[in-house]
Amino acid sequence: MQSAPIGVLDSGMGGLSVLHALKRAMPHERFIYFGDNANAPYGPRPPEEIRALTSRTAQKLIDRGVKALVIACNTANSAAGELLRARLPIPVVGVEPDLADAHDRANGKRVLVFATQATLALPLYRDMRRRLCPEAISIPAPELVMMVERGVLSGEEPEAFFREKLRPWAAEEIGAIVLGCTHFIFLRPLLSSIVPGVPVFDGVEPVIDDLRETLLRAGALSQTGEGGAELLTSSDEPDIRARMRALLAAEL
């Protein structure tokens, strides 16, 4: 069991913000990545085919032998990360909007949350929001998700997008922004250059260490040998892969 990968699904590039952090935090893993480039992007996607897709890519991992499931995408965990919890044989663990760090750590200030359609409408992310912060102010940004597709992490673009969007606050009102969205992620070092001092939160680290914990008390945590991480697409665009490897090699 220990020897088994660990698979991470998305609906495209972003979950490899993901497994770019699982890679350094475990370094003796073996992840397999499967995004479903060819039916992102997901949040304009009722719920009921969020969820078919999600299930789907789930089970070409579970076929693949992997010993637990991370849901890297905010908006599939939202919409089917219950659904899969409770039917398939392995731990699977999601990513979140980090609300409560949010909150903690805004000081009063406004919280930005910048996610994708699906995610802000679906209950896992409204109930979130009323038991943890009540303040917080949703942002739609799709754009974003296509812009990290097509490789675009910075220039004009993004920050023309990030400023009109932040245009309503000064810098000095905003006390958290959060990134409901890993595809989000890759674009958080030009958010900071915007907004340079202003605390961003992602929801990560939390899957990381629930992610170790599980495997931890199930015996099953790696913690030697050579980790690494095969990409799987379901896109047959013939550029994809190499996408792929770059964002994940990109620095975050």
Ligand code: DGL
The other form holds:
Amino acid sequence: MQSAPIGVLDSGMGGLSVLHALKRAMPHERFIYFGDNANAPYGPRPPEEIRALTSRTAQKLIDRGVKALVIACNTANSAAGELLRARLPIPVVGVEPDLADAHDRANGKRVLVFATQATLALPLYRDMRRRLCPEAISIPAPELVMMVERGVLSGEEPEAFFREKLRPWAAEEIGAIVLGCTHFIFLRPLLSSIVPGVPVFDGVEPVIDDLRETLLRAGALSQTGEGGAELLTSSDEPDIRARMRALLAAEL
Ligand code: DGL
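Starting from the form predicted alone shown above, please give the structure in the form predicted in complex with ligand DGL.
Then the entire complex follows, led off by the chain already shown.
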């Protein structure tokens, strides 16, 4: 059990940011990543479709013998997390917008939440917002998903997008920013250069803690061994694996 790999899934490239952090935090683990790039983005799809696509990918990873599953996609976790946790024979953890930490750090100022349309509309986020961070301002940002899918992590296009979305607030009014989509984590260095000093929360640390505790409890945490990551995708674009490897190696 300890030596079995851990499955990590996303609609496409975004979850590679989570995989990057997982590899660093758990160097002895082997990971199998599946990006459903052929069907990305998930954000504009109805919840039933996101559930079906996520379940299909989860099954592919189960068939590869994974000992646990990380849903490295806020959208997939919001739509399908509960279902997969109830149905799958292995532990399932998932990333969600970190409203609790953002609220604690915001000192009563605005909390801006960038996420997909689906994440912002689904009950997981709506309930968390009501309970933990009613001051949150929800900003759908599907454009950023496609930029990251194309490998655009800096420059005029994402910078203009952020400047436009942040225009209504002076920097002093913003207490925290939540990146509620794993694709956006690749744009964090750019965002922080636009609003330096504003704390940015991406929900990755909580999911790593959750995974570590879950594996420890099950006696399934790998403490020795080489570790590594295998990258799989549903897309047959010729350069896709090279783009995945480049993102996984990006400075975060
Ligand atoms: N990486 C995604 C997330 O965390 C999904 C983006 C998309 O496919 O629309 O929400």
